[in-house]
Every structure is written in C-alpha cells, then in structure tokens.
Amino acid sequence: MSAARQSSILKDSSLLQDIRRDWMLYAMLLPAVIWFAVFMYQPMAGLQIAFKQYSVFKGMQGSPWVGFDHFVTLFQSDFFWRAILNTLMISFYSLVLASPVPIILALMINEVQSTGFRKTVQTAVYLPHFVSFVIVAGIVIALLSPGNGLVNNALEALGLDRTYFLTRPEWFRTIYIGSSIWKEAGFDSIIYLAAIMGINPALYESAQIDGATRWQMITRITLPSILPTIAVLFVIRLGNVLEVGYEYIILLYQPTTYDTADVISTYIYRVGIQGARYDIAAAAGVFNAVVALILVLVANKLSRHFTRTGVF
C-alpha cells in the first residue's frame, strides 16, 4: 500500500474519531451547514443562465447556450459602464470617508472616563443601525424636502435659494455616504472597541510611568495594536466594493440622478427584474462576483505582506 493511501486512511479514521467524540458540536453545526448548502451553494446552479438565452417557458435546462454573448452585450452598453463607474466612485468615497469614522469613534469612546456617560454615548451611536433603511430614506427625504424640509428652511433663513437636493446628481453621493455613515458608524465601532479592550493594560501602565501623554498612547499603543483588525475589515470591505446597498439607493434615486446614482445592483434590478432580462442580469452578477473575488485575493495578499494578517 502506498504512503499516500495510508495517509488518506489515517485522516479518514481521525475524522471519524473526532465526529464520534464531539458529535454534539457537529450536530450544532449541521443546521448552519444545511442553510449554506440550500441557500448559498445550491442557487449557484442558476449561474448557467448567464451563458444561455434564457426563457421562462423553456426553463433553465431547455434554454439554448449562447456562450459569452450576454457579457459582450454588457460590455457594449454605456449604461453598464456608467453603473460600474458609479459603484466604484461610491465605494471609493465610502472607503476613504466612512472607514475611518468607526475607528475614530471607537478611540473617542474608549477615552471617556465616566462609565455612565460612555454607555449613554454608545447607546446613542448604536441605535441608528437598527433603524430600517426605509425609515432612514424617509428621514432624509423629509429633511431635504424643498417645501418644508429643515435643511431648505435653514437655507432660506440664510438668504439662499431652496434646492431639491435629491434631484441634483452632484448631491446624491454626498447624501448617500453621509446618511450611511450616520446609520452604521456607531455599530461598526463595536469591533474596534472589542479589539481595544483586548490590548494588554500593562502597555498603558508602562507608557504612563514613562510620562507618555494620552495622544502618544493612542498613536504608539492603541492604533498599532488594532492594526490587524483594521486590515482584516479593510479586506472584507474591499471584497464588497461592488456590493453597494441597492435597497437604500432605490429608495433615494430617480431618473434625474441616474448619472451618479445608478450602480451595478440597481442596473441588475432594472434590467433583470423590471425588464425581465434574467440572462443579462445573471451575466452582470457573475462579472460582479469575479471582480469581487479578485479584489479580495489581492487585498488579502497585500494585507498579509504589510501586516502579516489576512482573512485567510
């Protein structure tokens, strides 16, 4: 018997022994495995629609293969490239502007000495996360209403003209990113706060004995200590760079703001669901997934090179 065969038999035997010993843990894991298999992996069979001239009446198996024709159609569409550009722009601004906010917020909360005040602040900044995007969109629309919106009332009081911001393409990204930061920054700071809580207190005590200021402790101890966490979350964010939340955008955008608001997800929604071109939408989804995979692999490799930390 070959050495490879013997090694395989030993591994199988070891796995069976592990299952017998920890069967309760495996039983607890089983529902999650079944959920992923049914709702995440099984639907992947539908990706073949991207390579077929899909017909609802013929079904997935009866529809003829067309190869990469749908991808060619996508790449020849100006609206698709506009959606890609808008997605990348919104994601880039979110990475640059939104990513540092939870870190800064976590550092500020960590510096609060009063326990009661800290809990109050944490509760206040966490609450928006649990508010539905539908409600957030309603708040934004009400605040920016040209008729009696608070923002326009303030502009009029200052002697400026009222503006319907949600019909102005140049304002859409600012509104979207600003309201998203307000909604999610507090909740995202939980991870960084947990990382800060894991720092050895002896490091701060030693620095204090050496006469370090609070700012020096933050820059020399806190930030370097949570850098691996920052790197991992950055890799995850970069992997979702093409996954801009379309639900919120659909609630805010309109045809006059398509130039800056239409992203890949909303393009897929309009073409695939409203236009009933499921094959074109599937092709766009496959393209989206492939680009996201490449970005995750590259970002993870760079993270491991510079911080020795990665997602995998």
Second form
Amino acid sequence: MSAARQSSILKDSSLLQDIRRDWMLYAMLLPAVIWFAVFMYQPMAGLQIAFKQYSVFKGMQGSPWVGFDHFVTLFQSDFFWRAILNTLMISFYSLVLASPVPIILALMINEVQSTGFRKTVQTAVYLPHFVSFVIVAGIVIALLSPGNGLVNNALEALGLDRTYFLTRPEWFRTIYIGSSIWKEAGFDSIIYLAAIMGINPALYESAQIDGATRWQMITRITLPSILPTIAVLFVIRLGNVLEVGYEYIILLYQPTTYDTADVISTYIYRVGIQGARYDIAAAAGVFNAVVALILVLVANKLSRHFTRTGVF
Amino acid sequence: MAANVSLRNVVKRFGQTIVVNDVDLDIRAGEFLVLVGPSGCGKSTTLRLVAGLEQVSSGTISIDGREVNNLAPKDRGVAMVFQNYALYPHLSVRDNISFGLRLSSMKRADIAAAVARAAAILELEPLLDRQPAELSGGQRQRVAMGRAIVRNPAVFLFDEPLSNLDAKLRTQMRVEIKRLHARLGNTVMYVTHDQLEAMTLADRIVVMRNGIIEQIGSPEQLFDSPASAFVAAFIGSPPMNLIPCTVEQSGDATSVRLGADNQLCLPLAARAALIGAGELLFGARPEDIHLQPRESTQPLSGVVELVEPLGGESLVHVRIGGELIVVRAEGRQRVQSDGPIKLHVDTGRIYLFGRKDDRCVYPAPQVVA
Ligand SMILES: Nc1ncnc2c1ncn2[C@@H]1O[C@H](COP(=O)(O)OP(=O)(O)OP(=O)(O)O)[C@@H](O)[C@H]1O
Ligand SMILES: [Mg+2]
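Show the form predicted together with the partner chain, please, the one above being the form predicted alone.
Starting with the chain above, the whole complex follows.
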C-alpha cells in the first residue's frame, strides 16, 4: 500500500468515506433504517398532541398548546394510577414467574438423551407460539367456561364449586400469566438452547472426570455459561415491562376485572380510541415511553455491573 | 504415585465403524507412553476409553491391576488435559484448578494447599486470580495441567495438549511436561501427531493406524527398526525417503535397482531375506545419504531439483530416476541447483519394505518386547 493511500484512509475516515468503501453493508442496513424512520420516528411528530388541546377539526398544527395540562389530568385520575399499578404488577409477576420458565425448559430439553423424544418435545412446546392470541383467548375462555369448561367440570368432579374465573379480578393475573407462559415459554427457550449448544463439550467431559454429577454440571457449567444470554434477555424484558400485551388483555378482560386487568395500554386504548381523547392518550403514551426508557437504562447498567454484559 | 494400565483386546465401534480394533497394550507404572498416528486413526478414542469418557465395545481396560470397564471416570484415578484446554470461562484460574476438589467433600484448607502446590509446580501463582480470557495460550495450557495435577492422579491423559500453541511455545511446554513427569513420576498417556514431540517425550511410542497398533517401541527402536514403511515415514523429520526398487540376484551378489541408472549392492546378509523378492520399496533416511563418499557408502547419481538452506544444514531435493529424494547435507556445502550430482548412500543403513503389505523385509525385523 502506498504511503499516500494509507494516509488517505487514516485522514478521511468520515462517514461519507465509510459509506463509499462499505456501501454494501450500508445498503443492507437501509431497509431497517427506513422501517424505523417510517414507523417509529415519523409518528413521533404526533407526540406533540400530548401537549395540545387536540381537535380533529383543527388538526395537529391548528390545535392550541396547553403545556402539561393533560399530564396533570392523568395524574389526578384514579383510573390512570390503577392502570400503572396493574401494569407493574402484571409485569413484575411475569418477570419473576415467566422469565425462568424458558430457561428451565431449555435445561430440561438439553438433558433429554433420546433424539426422537427431544425433537417431539421441542415441536410440541414451540407450536403454541404460532397460535394467534385470538385463538389462545378462545381456548382459555372455553377451558374456563362456567357452563361446560374442562376446568370447572374437573372442579365439580372433585366436589368443588363452579367458578366463573374470568369475571373474578383475583384470578385475572394468574390466567393471563399462566396462558402466556404456555404460549411463549417453549419458543423463548430456543435462544437459551442455542446458547447451551454453544458451550464447549470438553467442559462437561472435564467435569465428568472430576466427578461432577449431572446436577452439578447444570448448576456449575451450563447456567454460568448462559448467564450472559440470560442477562441480555432480562434487560430486554425489563425494558418492555410497561408494554404488557394489550391485545391479549383486551380479549380476556371484562369491566368486572378492570380492577386488576386494566393496564396502561388498554387504558390508552379505551380513553384514546374509544373515547376519542387522543391528546390524553398521547400524554399517557409519552409518560409510558419515558418510564420505559429509564428502566432500560437502569437495567443495562445493572447487567453491566453484575455480569459484564449489556445490550449496549 | 503411579499405576500401570493395560488394555486387552479392546474394541470400540461407533455404529458400524470400528475405530479401535483389538488393541493390546501394557503401560508400565510411571512410563511416558506416546500415541501417534495419522488423523482419525483412533488415538483420542483410545485415550477416552481409558478415561472412561467412552465405553469399550469389547475387551477390558485395567488400571493398577483393577478392571475399570464399569467404573465412572472419577473413580479411575485419571486426569485428562484436553487439546482446547477446556477451562471454565466463568471461573478464575484458582477456581478452575480447584473445581474438581470442590465437588468432593474436601476441606477448604486442604483445597487451598493443593491449589498452592500445583500453582507452585507450574509457576501459576501470579495468575491465580485471573480469568481464562486474560491468559495467553501457554498459560491456559499450564492451568489445564494444574487442574489435572491437583487431583493427584495415578495416570495422566494428554490429548494433543500443545497443538494449539505456536512452534516456540510448543518447544518450551514440551520441556515443561518432561520436567513435570520427571518430578511427579505419574504414568502418562500422551496423544500427539507431532513426531518430534513423540520422539523427545516418550519412553515408548505406539504408532497407530486405522485403529490397530502398527508398532510399539522406544523412540530409538522405531527410528532404527521400523516395522513397516508406514512407521518409517511417520517417525523422523524429514521423513525417510521411500522409492520403488527391484531386487536383482546373480550368483552370490544381491543388489537393488533404482530406476535405469542406479544400482546398489547389498551385504551378503541380505541374501537370505530377499530370496524371491521382486518389486520392493527402498528406504533411506535423509541423514544416511551423503554428498561425499564415506567408508560404507555406495554412489548414486541424480539431478538436483531444489536446495533448501536451513542455516546449519541444507535439505537437497534430488531426482533419481523418476523419484524425488531428500538429502540432509551438513554444514554449508555449496550445491548447485539443476546440476547433476553424485550421492553416497550408507548401505549399512538402508531399508527394504514390501510393496503390497509395506512390512519391513530388510534388515530382518527385530522382535521387540
Ligand atoms: N462419537 C463418535 N461417533 C462416531 N464416530 C466417531 C466418534 N468419535 C470418533 N469417531 C470416529 O472415530 C475415528 C477415530 O477418531 P479419533 O478421534 O480417535 O481420531 P484421532 O486419532 O484422535 O484423530 P486426530 O488426530 O484427528 O485427533 C474417526 O474416524 C472419527 O470419525
Ligand atoms: Mg484426536
């Protein structure tokens, strides 16, 4: 390489130069950038209505500014606080109860010796992921139906009372989290299984010579080896804590269970779309996003501190 | 502490393929035994059978006189060092070394003492609190050996422990392993496909080929009396020259013809061994062919193709008939490329092998215990 050329590389490492040299890589990046711009950044312009007295007739530009009025309204509403609390409760229970399930599932699948049996199990647990929430909700409603549902039939056979679970606020979280685990745990285990597959098999052989039992191999080799994966996924999950899957909740909840089932996103949906208060809903959305951002940053910091791995 | 190891009619099959085929092997207590052979010949599998990581299909393995076929690896008194070190990436050097001890119900103080002793032997003290990712290749290898040493095993199993290291470090670690063996006196089974490692480390070398033992012997025995052309080509570097030849007998004289222009007379002793022999493989080591005549040499003529100067010596590639042979020329002898050359073969140190079965027919194979 001539000295002139070398110095030109060192000097002009500007973005433009970079793009010219690695244009293929940038071309591959383009679709994702466009997608983000169109579906994530462009709609952000609409966030301004959170600070306006929005009227469909005056439009976004024509509506007058009202500062933080909508936020004040929200914080004075008991229903908004209830939605925040419910969101946090459902998220917290999911985080604590649902996050470990795919890990345990992956560890168990990994211990299965027979290839045929393992494949069958894997297929069986992956399948629910591909079933839409509408159908899952249908299944749940049918299973729990007070008239002829399997669960109530079983309860009756055991001499217990029939219960209409879906109208009881105290049962909502259990039903929601339980069926979500059933649907997603198998599919979520794939990423842990992949991480387990990446562990050097010689580690297990070495441990075998050292006399480790299967259980010790799981706790002392497998789990520590996939800890970075667990940490990264945990950070991602924590960032999504406030994004409870509202479609599924809307499918399952009823006014009698709002006490435990109404979360921020369903609240936004009802107030904003059904009640046509777009500005209030936007304010709730902005609040949601700001809290979520803080959570991601904190979680990432914690993960970096404890496991030396982070998403960024 | 050392134990003898013996393999009796050991067979290992993976499905239909026989990977270890009826191997009989006795390793004396404290012996350094090296297994060599081409890739896929079953060296690692043999080692893993002894370790208990694989189960024999038939035959028996005993350690210290006790059959271990059905014993778990940890109860066999063996420790293994793996090619890729197999260090636990999430544990410090100290915890890596003490991993096995912590699994047992050993006292903390005893564990600390054992780790300290191993670290002292391998000069690992300054590294004890590092993570494996923060170590060089040679240091990782030493940690892997430390992990084996703390278990105080009767038998050490090494599977190509140095093959991930660069040439210089390999030489250095080779010396360390030799010192370690001298100091600890354990029985060692060591797999490599580096013949130099085999020659320098071994008390005895086992050459394997397609799952069977081709020859067992001390490095000198294998070098001086290879049982087959395969062993001859495997031991020694550069390898022995092997070229087709024809045996000709007229009256009392026996000679081998190499191509159209060259013929070497063989000693009288060769006559009996070669009666009826026709087409054979002629073998001579690069160091037994000289550029100047000596007392027991006979001349060959060829054409120099290439000279590789190595500093203190040169490798001269010479075409004889249709075949290329390599000659190791001592010192700084000036050899002209592309010119005709006279070579002088030490006929006291030549070999003849069967063309089909590649067994050694001359000199008469020694029976080695
Ligand atoms: N678990 C297994 N299943 C099936 N075949 C195997 C298995 N392990 C080894 N083999 C086969 O057994 C043969 C011998 O393998 P082995 O690892 O003992 O060779 P090796 O002599 O150590 O070779 P290398 O020098 O390349 O390490 C190879 O042909 C290999 O493909
Ligand atoms: Mg091998």
